[in-house]
Structure formats: structure tokens, C-alpha cells
Amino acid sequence: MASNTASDKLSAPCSGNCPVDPAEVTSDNGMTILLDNISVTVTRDDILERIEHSPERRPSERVLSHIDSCLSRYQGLISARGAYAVRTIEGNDGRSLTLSGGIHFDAWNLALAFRGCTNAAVFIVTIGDAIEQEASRLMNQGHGIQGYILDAIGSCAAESAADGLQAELEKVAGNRNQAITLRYSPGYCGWDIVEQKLLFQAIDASRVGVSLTDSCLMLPRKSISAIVGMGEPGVVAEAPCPCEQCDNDSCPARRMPRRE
């Protein structure tokens, strides 16, 4: 496969206005956090391991080719943002989990995950449509390939913005001698994909211009909500991980294996 070059990358640097100061960030009232021009890095082997080309197989000049010309032509179609608002946990358990403002999730595996955890951060991040409105054209005249490796650089910047937010957070947490958990969003892990709209209200979503579906579908596509627990470092890191009893062993989000 081919090594990753200067000439193989989307980055798009920040602004200056991103991140914020975490010294600046102790509010656990949900107010919402903007942060704007979030950096987002993607490479070949991102787009190849979203478009799932087997890493045994070199994939084809063709291929490559096209997804070179993808990531130079349409740098300027992504623009991450995102947003996030901490809470307090008020309630765990071991079944649901409760955050300031009444927020009631049904969700065991956030129970599990944020056991000892005293504060949530939730999280939503963006790149626009301007990309996905592009692949969709490229598709509609008949250019398959492009389209198709185009939409997957627009998931994969989104997966590159959650990883930069998900960043700050860290730092966010450490100014409060806190560690935070993995990231966990409605639709995964057993997480029935209806609390999606629990999610929205915890935070103001429209800061970064993202909406809800009555099905519970993001708007822009190409966005990633999310949850961190927030708690002491020794007791977030022993906290266990929901894949540990899980038995979906083909499931392509499993961070780690089935405890027997």
C-alpha cells in the first residue's frame, strides 16, 4: 500500500479562534461551547479502510489516483465545527443514566462506561454539506467512483473532527484533575438510536447548524454526536468498556474483545 505523503492529505489548520482555553471551561450547567475551524486530517489509508479495500491487496493506480484527485480538489468543501456542553451526572444505576437538566438516558452502556464518573460532556461536530452536496452531483452525471470516494472523505473528516473535539475535551477534563472516558454515540454499543433526541437536548446543536429528523437523522450527514464521561483518571480508566459484554463479535465498532 501506498505510504502517506504531503500530497496524500486534506488538513485544514485552525483559525485561531480553536480550541478554546480549558483553563476558561468549569461551567456544568450545559452551557454550549462553540469551536470553530476544527482540524481535520485524512489520508489514503483512511479513505481506503472506509471504502473497506482489503490491506492485503495494493489497491490500483486507478484507484489511487482518483482518491488523490479527490483530497486536492475539494479541500475547500469541508469546514468542521463543532460544539459541546458539560453536565453533572446525577444519576447512575447501572441501567440508565441521568444528567442535569432532567436528561434521562436508558442506556445501559453508558451506565456501565461512566461508573464513578461525576460529569458528561456531550458533543457535536460538523463538516458542512457543501461535500456530500458534491458527491451527489458527481453521482446524479455519472461519476460513480468519484462520488463514492468523495462521500468517503466526507465521513472520514467527520470521524477526524469527533477525534479534535474529542481532544479538547481531554484538556478540558485535565484542567479539572479529570480524565474522560472513550466517546459513545446513540445508534452503537446497544445505544437504541431514539435517544438521539435526548442528545439534542443537551446541547444547542443549531450553534453549528445541525438538526434532527423525526428518524433521528443528523442534518448535515456528515456529522458525529457523541458522549465522554468525565471523572477521576483512576477511576475512568477502570471503568469497563460495554464491548466487554457484548456478543457481537462482527461488529466493526468493537474496541476490544468479549470478556468470557
Second form
Amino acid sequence: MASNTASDKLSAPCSGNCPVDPAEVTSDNGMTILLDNISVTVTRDDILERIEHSPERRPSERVLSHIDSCLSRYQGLISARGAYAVRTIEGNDGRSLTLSGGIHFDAWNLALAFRGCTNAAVFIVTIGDAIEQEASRLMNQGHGIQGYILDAIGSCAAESAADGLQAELEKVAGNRNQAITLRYSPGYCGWDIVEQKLLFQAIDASRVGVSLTDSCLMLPRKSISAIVGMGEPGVVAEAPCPCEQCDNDSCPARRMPRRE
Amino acid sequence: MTTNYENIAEAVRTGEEDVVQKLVHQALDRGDSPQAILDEALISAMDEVGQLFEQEEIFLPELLVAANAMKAGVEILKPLLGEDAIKSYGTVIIGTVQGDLHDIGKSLVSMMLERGGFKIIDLGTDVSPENFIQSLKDNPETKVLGMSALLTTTMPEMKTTIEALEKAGLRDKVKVIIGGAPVTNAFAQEIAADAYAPDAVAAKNIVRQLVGEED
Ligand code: B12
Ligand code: SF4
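Condition change, the form predicted on its own to the form predicted together with the partner chain:
Shown next: the complete complex, the earlier chain at its head.
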């Protein structure tokens, strides 16, 4: 077992122009690395996909004009930042996953998808709370449509920030001649949301300004936590997809049919 | 007169706030009763829009655009009717349960209920069982209590609140409806809530049924 423990959530000394040795940054001791300049883009199509539920339909002109007017101001209401921590995978028994620091996720989907991976990167992104506050304010003033659209933009922006951080992790892995798996989040794919508490032990979330309530709610609300597996590119490509074994028949994100 | 109401309804459907306001003023100038304009033009237009939503002819954004336009008309009638006369179907207390801070879904439900003719007491988010009970005591005319939760970890608070209502001897005074992304009908039955609704329009229809005012 490595010397790391759940409590050694080391913080990188700075962000941005960080003088930390890159070798150290990509080490597997669970050090929390901050990224405070994640760029986020949200398009009309992203929002339509989220709020219209039907790609064939074009919404009314009035709805489109509300979307455009919200899109013209959302950038001023978000500040996307994230952090990640790479840890060694110390155990994978096919049903659960153990990371350095004794962090044990009881998550069959990770065990399956990370088969053969040697490392995992835990990450958290947020876009801050300005947009959710503005959405609530509009809503409470009776501007339902604007509040709803701005809230949806916030959700899309959080996803975009997560994509941005994941792309960064792909580079980090590439520098180590590794590839990354898809990302998995507590609360999805059969992974109990209560394990958010463990995930928050694997990374110093305070550095991105995200906190977790007793009821496992992240604040700001427009935040995402996730983990990706890292391993030899060939191994990652061969790893099974959890959808094969998942019994969530109504999942909109299913990637392949369930194997009986 | 009917034509004017049809025009008002059409302007509500298409979300033309200014047109709604102009036509409501016209109807008033002609001597129509504010209550008739409210019931026969505005609320009925919103009900129609709700039906289009249920038939998946339109989606939530269009519904909200119509709700905005309806509100523009209601604002003109409010001072003439008095706050109480407007709310014809009864009082609903609503809130997001303790430990949960999500408000957009709950606020959408509040909004649709309000446009559907209910008086809404929105307690906001992170509402403890005690706060729900206090509000019920302060507003004894309340017919329905609505609870929202967006996470499975906060759903048990709905059960706790229902148990607290029972303890306080208030459970049979109100109907309880619950909703939110992870909530299901089965869960509603399991915790002995009276109803569940998957979205804001269904919520309005079901709450009307709960108070015996379905069309
Ligand atoms: C958009 C979204 C996000 C966004 C924004 C989330 C936010 N908190 O604002 C982002 C991408 C940031 C996100 C993050 C996460 N999410 Co998310 N997310 C969603 C999604 C797709 C839509 C939620 C939404 O905003 N809907 C729009 C609003 C308007 O709808 P609504 O709140 O549901 O309200 C409607 C109805 O529910 C109903 N209703 C609501 N209240 C009431 C009350 C009454 C009385 C009635 C009758 C009806 C009613 O009417 C409303 C209007 O029609 C849902 C899945 C889904 N399809 O619902 C998952 C979902 C909520 N997320 C989920 C999860 C797991 C997460 C994360 C934990 C993932 C992670 N590890 O990072 C985080 C948690 C974030 C946090 N703050 O802690 C799970 C929660 C499951 C659980 N176990 O609790 C869900 C259910 C997805 C799933 N697995 O099925 N998420
Ligand atoms: S079917 Fe859906 S819930 Fe199940 S593992 Fe695949 S993506 Fe996750």
C-alpha cells in the first residue's frame, strides 16, 4: 500500500503560472491540481437539446429570442474552474475499486470500466453560483422562461466545464503515455450518490470552492464530480462498457444493449 | 365578447404580453367583469396551453412563455379583483425539503399552480418538517402541501415530513403531493403521500383533482 492516506490531500502551491515541477504535478499522490481558466461554451443547440426533448422540433421564435438574449449574457455569470487529483489504483476486485489513500469505492461500474487501469483521476468542476442565483431571482420575480433558460444554460455550462477538464486530463495522461476512460459520476450508472463523501476525500474540493452538504449536495449547485480511469491506451480501449451489465432500461445515455 | 376572449387566449398562447394587456384593457373598457376575463380568457387559455403540453405539441419553454403573457393580463386584473378573489381553487403550501437547495423545478410548479388558480405559499428551499407544520398552522385554509426533492439523499425527508404531519394531527387536513427528478409514483405510495406528479402541468391537474376542482 502506498504511503498516501485520505488525509494527505496535498494542495499544489499555486495555480496558473505554477512553478511546480510537472513531474510532481502528474504524480499519483493525490495532490490536488487547480485549473482556474477552463473555457466554457454553450450553444443554442445545447440548450435546445436540454429543454426541448425533441431534436426534430423547432421552438417558437419567442422562445428562441429568449434563448439568444440569455446566451448574450451568460458568460458574465460564470466562472468555470476545476481541480483534479491523480491516484494509484491499488485494488480492483471486479465489484469495487480501491485508490491510494485507502479510498474504496463500492462501484461495480468503475470496477468494470477501469479494468486494467493503473491510475484514476478524480475531478470536480464548478461554474460558480452567480448564474443559479440570477436564475432563481428571475424565477421568483415571475420571469419563468428567463429563469428556466438561464438555469439550463448553467447546467450546459457545467457539462462543458467537465468536458474541458476531461480534455486536460487526456493531455496529462498522454504525457504519461496513458489514455483515459470515459468519466463516471456518483449518482449515475448505478454508483450510489452517497459515495460523493468518499470522492471528496480523494481531492481537496475547497480549492475550487465546492463544498458537499450532509445530504451529498454540492454547492454551488452547478458543479460536477467525476472520475476517469488511466491506463495503457490498448488496455483502456479494451475495457468493457458498464452499459453491458446495467439494468437501467430507461437510460437515455445507454451506449450499448444490455447483455442478458 | 367571445371573439375578444379568443384573441386574448391566442395572445396568451403565442406569448404576446403587450397584446394580452391591450385586449384585457379593451374588455374592461367595454364593461366585462374582471372575474370573467380572468376565468374565461386567461385561465382557460392557460389550461389549453397545458393540454398542448400534455399532448407534446409544445414543450415547457412555450408553456412558460404563455405563462409570462398570462401574468401580464392578471397584473391588470389583480387590483380590480383583490388578491383573494383571484385565487379561486384554494391554498397550496410548497417547498423543497430539508437538506435540498434546488428551487427551479419547485418554482415552476408554484408558477403553474398559481396560473392555474391557486394561492401559493412558497416556503423556498431547505424547508424543515417544523416549518411546513408551522406554515400549515398559520394558514389553516390550506388544502394541499407540495414537497420537492432533486436527490435520492433528500427524498427521505418527504417521509419524515409526512410522519411529522401525522404526529401534529394535521395529516388528514391536507393532501400531500410530491415531485422532483428522482421521485416516482411508487415512492409516493410507499411513503403514503396522496399524489405524485412528474412535471408542472401534471402537478396543476392533479392538485385540482385533489381539491375536487378538476374540469
Ligand atoms: C441538469 C442536471 C444537472 C446539472 C444541474 C444540476 C442542478 N442541481 O442544478 C448538473 C450537470 C450540474 C448536474 C450535476 C449533478 N447531477 Co444532475 N441532473 C440534471 C438533470 C439532467 C436535470 C435536472 C434539472 O435541472 N431539471 C430541470 C428542472 C426544471 O426539473 P426538475 O427540478 O426535475 O422539476 C420538474 C419535475 O421534477 C417536477 N417537480 C419538481 N418539484 C416538484 C414538486 C412537486 C410537489 C411536484 C408535484 C412536481 C415537482 O416539476 C418540475 C417542472 O416540470 C437530472 C435528470 C433529470 N432528467 O431530471 C439529473 C440528476 C438530478 N442529477 C443527478 C446527479 C447524480 C448529479 C450529480 C450528483 C452528479 C455528480 N456526481 O456530479 C451532480 C450533483 C450536483 C450537485 N449540486 O450536487 C441525478 C440525481 C440522482 C440521485 N441519486 O439523487 C439525476 C436525477 C440524474 C439521474 N441519475 O438520473 N445535474
Ligand atoms: S445504461 Fe446508462 S446508467 Fe447504465 S451504465 Fe450505461 S450510461 Fe450508465
